[in-house]
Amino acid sequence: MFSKLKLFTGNANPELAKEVASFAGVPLGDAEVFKFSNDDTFVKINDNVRGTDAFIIQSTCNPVNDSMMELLIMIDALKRASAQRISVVIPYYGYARSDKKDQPRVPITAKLVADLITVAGADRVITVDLHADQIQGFFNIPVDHLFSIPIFVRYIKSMGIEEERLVVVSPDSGGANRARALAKRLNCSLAIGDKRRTGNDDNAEVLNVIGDVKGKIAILFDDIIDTGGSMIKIASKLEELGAERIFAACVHGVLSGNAAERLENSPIEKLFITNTIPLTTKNRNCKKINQLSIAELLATAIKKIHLEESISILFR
């Protein structure tokens, strides 16, 4: 049934790829992906892929440009090796926050990346929790946009907290729909941070929180945690407003710079993230970080796409 299904990975997140392969019951294909001494990336597919349904599992995470070039070159290698269909599984889509012209003379890099992937020869994209839904429209090929909310719902419910004590908090109005979807699944209330940003994440000012958080167990929910500055500021505001306990849940744990150190010194008890991005050694040592796996979600999507079945069950 899966004899024509081939899975490959670059160097961005091989641990996740191995886990996906295990859930899918399909071994990872043999691909050499490395750099020459002159910094050129080299790819060689050692398996016969003629007429196969090939999937490349590669987050475009740090180092973003290296991960992106590996992905593009792997697509080209598979195309020239006569793979019948090439699907790219991008759990974390780099440059996703550059999705619009919000200043004069700036690029829309998320669209450029979509064009690069398409021109390289990809036939389909599978990704998880895009920063902006409209990025799907940047592609002229099918995009399967998966959501990690069911994974967070299962874990939070396993904590045994009463629904009436929970409140899901969006750090800003832009993420309100995302937080509302989690609150609906948890059957709890919703609050939204009123945040004003001037420049980068560290210059975000939390003005207020709209909603009742006093005496509640708050779960801050966002798609990306990068430096952690914005998330920690709103956590401090929740503490000031009388929240009993504060947790955070973010899909993509970029955790750049001294984010782990900031998290350790913050009111946030635990940060739940998925493994769309691998943890660095420093971040892995942070006792407040709890990583949840999306491997089963991706494996199910890959198998259903390979069999030309609907994946709508994954959104229930």
Contents of the next structure:
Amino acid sequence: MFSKLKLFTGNANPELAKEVASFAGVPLGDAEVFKFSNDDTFVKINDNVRGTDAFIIQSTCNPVNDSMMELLIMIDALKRASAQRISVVIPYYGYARSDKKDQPRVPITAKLVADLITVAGADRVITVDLHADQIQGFFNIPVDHLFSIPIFVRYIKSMGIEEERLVVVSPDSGGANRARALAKRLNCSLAIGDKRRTGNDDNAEVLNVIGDVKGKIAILFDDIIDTGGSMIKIASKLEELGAERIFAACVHGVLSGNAAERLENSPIEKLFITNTIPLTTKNRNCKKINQLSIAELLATAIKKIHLEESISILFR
Ligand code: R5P
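Could the form predicted together with ligand R5P be given as well, to go with the form predicted alone?
After this comes the whole thing, all chains and molecules, with the earlier chain placed first.
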């Protein structure tokens, strides 16, 4: 077993890191992570970490490249300070959507990021709802891939809607397995949108919905809501097809640009997201956004990994 558990964070999502530390019952370690005026990132670990089991909690969210560099430099600092094992907790894995070469001369940035993290010196990765499961295989170190579905299930069940009135809707066929897993746990039906991208990634078109949504309470489910385009287009389609109420649940609330305004003007009643990414002030003020915490899930995983216990219970 590893001697001492140490938790650190950069500047990507310190609120989540504090919450995780509080659930884990371990104080956040003292690390200075800042930029010099020339834009170089600097890290100094002020605690003795020699021989420790160190965890860095850092989403690679906006500003994505700064968050990434902070993570890499923190790994390097801990390695050079003789931490015994370095685990990186990346609740939101930036660049995950660049996971395949689906056009000529494009990169697979999710793989490049995995290589950078490994070369920097990480021994293990803990992450939540990867855009594609196969990103786990981009790493040659262990990856613990956690799922936020139990958090959404608990919340949706607390809304007290009869199972037979609910339908979980995936915006596209790529998210069908994820939506099916939620529908199974909610014991309700499933529908799938036929979403097509026209041109760049910000333009989604929903041609049809496979499954019965008329008179139903729909829960749209996706891993990421970014510009909101996909969710809002399918919500409008569901409204047209006679869905009675429309909610949306997304693991990672990227919510870039004017996503909040678009959401306000959409048929979506409420959007449930987790706190893998912190909310900007504008997004925090959006009355339709309801953030659910994944801190306890991460803290439980960290403690179990530290104690070398199985984490399979977290997937049930
Ligand atoms: C794509 O395959 C993802 O699962 C999301 O559907 C997508 O990234 C959401 O992006 P946006 O909100 O910009 O439509």
